[in-house]
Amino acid sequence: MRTAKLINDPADIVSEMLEGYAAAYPDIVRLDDGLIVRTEPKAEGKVGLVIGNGSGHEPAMIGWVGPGLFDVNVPGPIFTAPGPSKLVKGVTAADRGAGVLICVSHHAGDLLNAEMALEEAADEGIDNVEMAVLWDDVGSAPRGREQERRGSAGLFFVWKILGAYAETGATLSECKAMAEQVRDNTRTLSASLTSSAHPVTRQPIGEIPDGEMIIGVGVHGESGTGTIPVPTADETVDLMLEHILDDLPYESDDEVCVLINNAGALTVMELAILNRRTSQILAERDIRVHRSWLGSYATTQDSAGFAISLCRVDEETKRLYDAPAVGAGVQFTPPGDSTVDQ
């Protein structure tokens, strides 16, 4: 586990990063007291979107700002999450006269936060608001308790489908009723083979033995379900598939979109491998395919592991996420295409 970080005085860490992230990719975002928004913003009339989340995923979830995509960002301290007063200046900033979604990875913090923000948002007139709290994680707790389970890697699905709907100029209830569904069609399980040391306190955020796994493991180093030794690649993702596959369930002819997301020190090599027998799986059960992603969305600094998500998609859902989407962290270009039109 590697515990040096390069990196200056530990209170600045976020400040730090965020100045230098914006000055990166000034054409797509620009820092802004502290928030992450859109250098060009989306038209009036239109739905904002914002989310709020401890920073030390990057680049979830300020690569995630841009046409397509949320509007604000507002990043808090280290796995912490932005206080209620913060999320507040991040609805005014989205604000295009149409309301303003928040939308929440479910833990307690954010959740709270996210609460006391809504609270604060109609006592200082700003009553357009709504939250949508969502869901992925199938090892935080069992089918049944869907609403008591984390959020994790494979709301990407969630934040790139409302991206897009959100563009369509539907309305604050219909795209908060678009965030549910696509949650409700996701399920992620996740794994590692070590843990990260906090980049401020330099200390280990989780215990992993050397040649043990955790399957289960949460996006801050929460516990899964034990260790156990490292298996196979192939092994690993039947295991993990298994329990991904019979939560929801999904069925013979279904149609999903797929992410392996990498915590932060695997390979392009693991991931791909790991993918590989993902679409074997998928094959023989006969689910198909509509388009897989590989690569860091959502990181718990430089942990290696991965997570395994799922998401069934329809026709509409489909041609959401197909369509064109600009981050600083991801791009998406329609099929066929070789530019993304912003």
Contents of the next structure:
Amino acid sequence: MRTAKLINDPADIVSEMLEGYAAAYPDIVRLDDGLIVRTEPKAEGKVGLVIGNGSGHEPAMIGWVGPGLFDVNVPGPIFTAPGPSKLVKGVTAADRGAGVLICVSHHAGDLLNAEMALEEAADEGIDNVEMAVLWDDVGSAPRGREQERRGSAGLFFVWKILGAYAETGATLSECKAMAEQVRDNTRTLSASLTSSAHPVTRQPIGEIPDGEMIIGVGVHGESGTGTIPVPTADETVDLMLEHILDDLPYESDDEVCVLINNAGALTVMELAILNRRTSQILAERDIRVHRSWLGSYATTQDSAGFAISLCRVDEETKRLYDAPAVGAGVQFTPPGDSTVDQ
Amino acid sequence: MRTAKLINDPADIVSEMLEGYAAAYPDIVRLDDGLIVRTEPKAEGKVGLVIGNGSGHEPAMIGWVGPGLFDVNVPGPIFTAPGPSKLVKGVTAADRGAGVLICVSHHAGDLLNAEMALEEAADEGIDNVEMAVLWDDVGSAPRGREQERRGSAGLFFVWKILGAYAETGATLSECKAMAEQVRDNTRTLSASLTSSAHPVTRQPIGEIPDGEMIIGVGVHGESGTGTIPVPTADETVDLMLEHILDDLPYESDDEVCVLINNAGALTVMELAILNRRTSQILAERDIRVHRSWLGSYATTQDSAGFAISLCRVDEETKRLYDAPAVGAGVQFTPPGDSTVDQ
Amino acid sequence: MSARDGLDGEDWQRLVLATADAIDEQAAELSRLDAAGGDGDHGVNVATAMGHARRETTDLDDPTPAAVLSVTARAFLDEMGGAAGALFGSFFRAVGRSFNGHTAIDAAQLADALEAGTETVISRGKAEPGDKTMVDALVPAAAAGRAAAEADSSIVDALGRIATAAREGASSTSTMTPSIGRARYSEDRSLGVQDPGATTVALILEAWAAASDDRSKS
Amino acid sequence: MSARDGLDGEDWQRLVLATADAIDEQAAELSRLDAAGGDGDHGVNVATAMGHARRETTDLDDPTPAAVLSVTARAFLDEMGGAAGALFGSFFRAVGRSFNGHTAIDAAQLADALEAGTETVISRGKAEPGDKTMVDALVPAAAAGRAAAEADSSIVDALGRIATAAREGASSTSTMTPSIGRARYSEDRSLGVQDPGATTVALILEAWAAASDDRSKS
Ligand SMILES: Nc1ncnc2c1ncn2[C@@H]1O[C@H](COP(=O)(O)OP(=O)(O)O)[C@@H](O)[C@H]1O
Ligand SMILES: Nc1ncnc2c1ncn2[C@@H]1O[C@H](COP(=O)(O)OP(=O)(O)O)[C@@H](O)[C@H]1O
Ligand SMILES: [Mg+2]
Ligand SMILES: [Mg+2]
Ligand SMILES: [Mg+2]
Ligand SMILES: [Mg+2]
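Let me have the form predicted together with its partner chain next, following on from the form predicted on its own.
Below: every chain and molecule of the assembly, starting with the one above.
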């Protein structure tokens, strides 16, 4: 595991990252007093979308700000949710006169700070702010206790569909309901072959020896379970997907979107081999795949891990999922809309 | 360094990867007898673009096939260029009646096999095939010996601009000239903090201890120079960019596109911090940045390394660079074309 | 005014500065404790917050006890972040609010404040004693504060007893297994190791006790 | 026909199968040699190619010497790939083309073929003797083949002398430093280690010699 990082003063790690990221994508985002905001603001009269999160998961969520996605990302310190005032600042920046939804990936710090932000906003007379608490990680709590689950890579689907939905002019309560609906159709399970070092302290978070793997890790490297010798890719998918499929459950004739998310240092080669087995199993079970994505969307620094996420979709969510969206870290181009003639 | 990989039989690593990748992006690519080809073929009468390359650099080049990019990718074994017959098969698949350009990232194996493919194509009566030999890595040969340099991450710019150019209906010789023109305006230098293991043999390729870095590595981990203790991000960029800028040289009032390419396991956080300094230095030198990209486009498995690439652009190449393009591994959305209203 | 009568705004400034120094000194140790069961950043996190508190407190135009604590709270809420930042921030904010309107804080007022702070932490964070969190240091500290107030102790004596109770509470966490908050990184490894948040509580209250004591001697 | 008269198509099939077995046995060692100066995959690469050659050769309907070598060439070109695959493939293709029209190969024909193969490798790959490549085994092997032909040796004797020369050539690479082909991964580490490609040449020619000799005894 690499502990040396290409940074300057560890104390400046987040601010310098934000500066460098915004400098790369000026047509998509700008850095405004510690917030990542859309360069072209959303039209007036549409619900603003805000998400706060600990840094260290890039491109999440700095890369998810843009047309069809979030209006504002409020980045906290590494793996640490931002405080309430910064969230309130984000709410103000995202407000286009139709209210603001704060999306909370369910972790203790994110939830606590969002709750406090709502109180603070109320104190400041800002109403029309709601929060949607979102989870998807079947590795973090058993069936029946879904609301104890953590947020992880599968929130990808919520971000995308919600982002498109807000652009349609849906109301604040409709947006919140849509976020929760997508959440309730989403399941994720993660595994990792290595831990990563905290970029500030350079200390390893957890410990996974080469040749071992943990199933059920969290997006900060959290894990309660022990390691197993690295199975084959097919065995790994078989194990994980059974758990995911049985949880919702996903059944024959369901239609799903698939995400194989790279936690950081897995190779695309491995993601593709994992997707091969995933698509085989889904086909065997007569579960149709609407679209699949392989890539690094929410990372745990440079952990060599991945998550399999499924989201059950219907006609409305499919249409929203396929809508164009342009973040610095994720682009959606609608199928068929790819002509390049000049 | 991780040697355990999430794969099945190492002998099937490339074929299973291709299968799993094509299964994820059926609207963009399909797998045809070992080739990755566009699902929607390019219009008749336009020049076909083919690239062969060793696998293991994903998303390069399987992710660079699609509208506005390559027509066919011919993947070889891990880090090993494909043989001549497979290249000829790729040429046939890419042919839309206006000739085919084989792009060769300059490495001994790629060049040799492309030369043999041209001979083989001629033997089979296929004419109107040309090759463009492309290089950019200033770490591989000194100034004045450019044609000895290796191809590396900066070919990103050639692929993108050439891809858009071929869509305009440019002729084969125009396409070849454009590829060489972009090449001659492109410079790259790479560095790495870790080596990676060969995914088939699981043996480390080279050796870089934690806390050390090599400047000048190649896309397979090649390196002639020794390690230095990891400098700060700013020091690293200062060192590398000076070398790059002086080489072309890039001068004040030049306009450039920037790529900070992740060799695999660097974090986006680090890429952004590296880009921060890069954009500062370019601003200091009055070199304008047209667009920047941070991300994993051409990897060396899971090496924690990166490349800085610059490409000097003019009005024509800027317009081509900004044209829309849709690969599974890279999407270009033209600035301003990001409305999501439904 | 002597320490018997209570700690005024300037005293609290001094207490906060002393705390910042104590945290700086122990930051590495706090991170080490956090590495066992958490992500190993607790010392950095608290040092960042206290660094801000140090600057903001010094800059205060009108350093009432409430203002000093409020500024400290903001440093934790805004600069530390996370669950721990929210909880430490809420603690200091409740303490500050409880100080509101008082120019100097005596043992009874301190007891009220510690109780208010502890209650906020528990109601927000949902941890109970025994869950291996900062609550395990706060609860005995608040109880000691109340006992000292009832025994009519001076603020200096009260702080001494509070600090001792917090330290004992923090020590007691080493035999506990965590069961709250962010799912732990490796449960087993934290057995035998003190909870970092509880240890920070003890460090803070010890710094307060020592600094208030210094003042009575000076 | 005896070995004096030359090796026919079935003989060459047997030589190729023997080569495949020899490579399988030595694949790990070849990769180990490659790990010193290269990327450590040479054994896997050659074994993959020879595995295909084994199958394709066995499947041949009309196994002339030229056909067997041509199929072997295709296995290297198509299944091995890279510079080494192109060069080994070109070598076998040139040898096969040189065998064209002959039902059995004698020492003189083999000498012609080895020279043609070696020339192709040099003209394509641009390596010269001393550059630490397969050329350092091929050049002495081809020279030994020519000498044997001029001395009117049997094909079995010729192959014996060719194999010995190739082995000596391969051994000589261990004191060389690489200066051609894909930039090396770590130049220093390959000093004292034989070039893997040259070693493969030696293994192939030794396998041919041994298998042809078996036949003459049977
Ligand atoms: N729900 C909670 N209630 C009380 N204290 C908590 C709670 N969650 C976390 N803590 C405290 O926070 C400390 C960890 O702080 P820190 O390491 O700075 O944050 P993080 O866990 O986000 O890295 C724990 O040792 C514990 O004392
Ligand atoms: N230009 C060249 N001329 C002659 N032989 C070469 C040349 N380039 C490579 N080789 C041979 O190829 C061998 C390496 O083969 P292999 O490891 O299979 O390929 P790669 O280097 O692509 O991993 C070297 O040991 C050398 O003998
Ligand atoms: Mg933390
Ligand atoms: Mg190789
Ligand atoms: Mg921590
Ligand atoms: Mg090799």
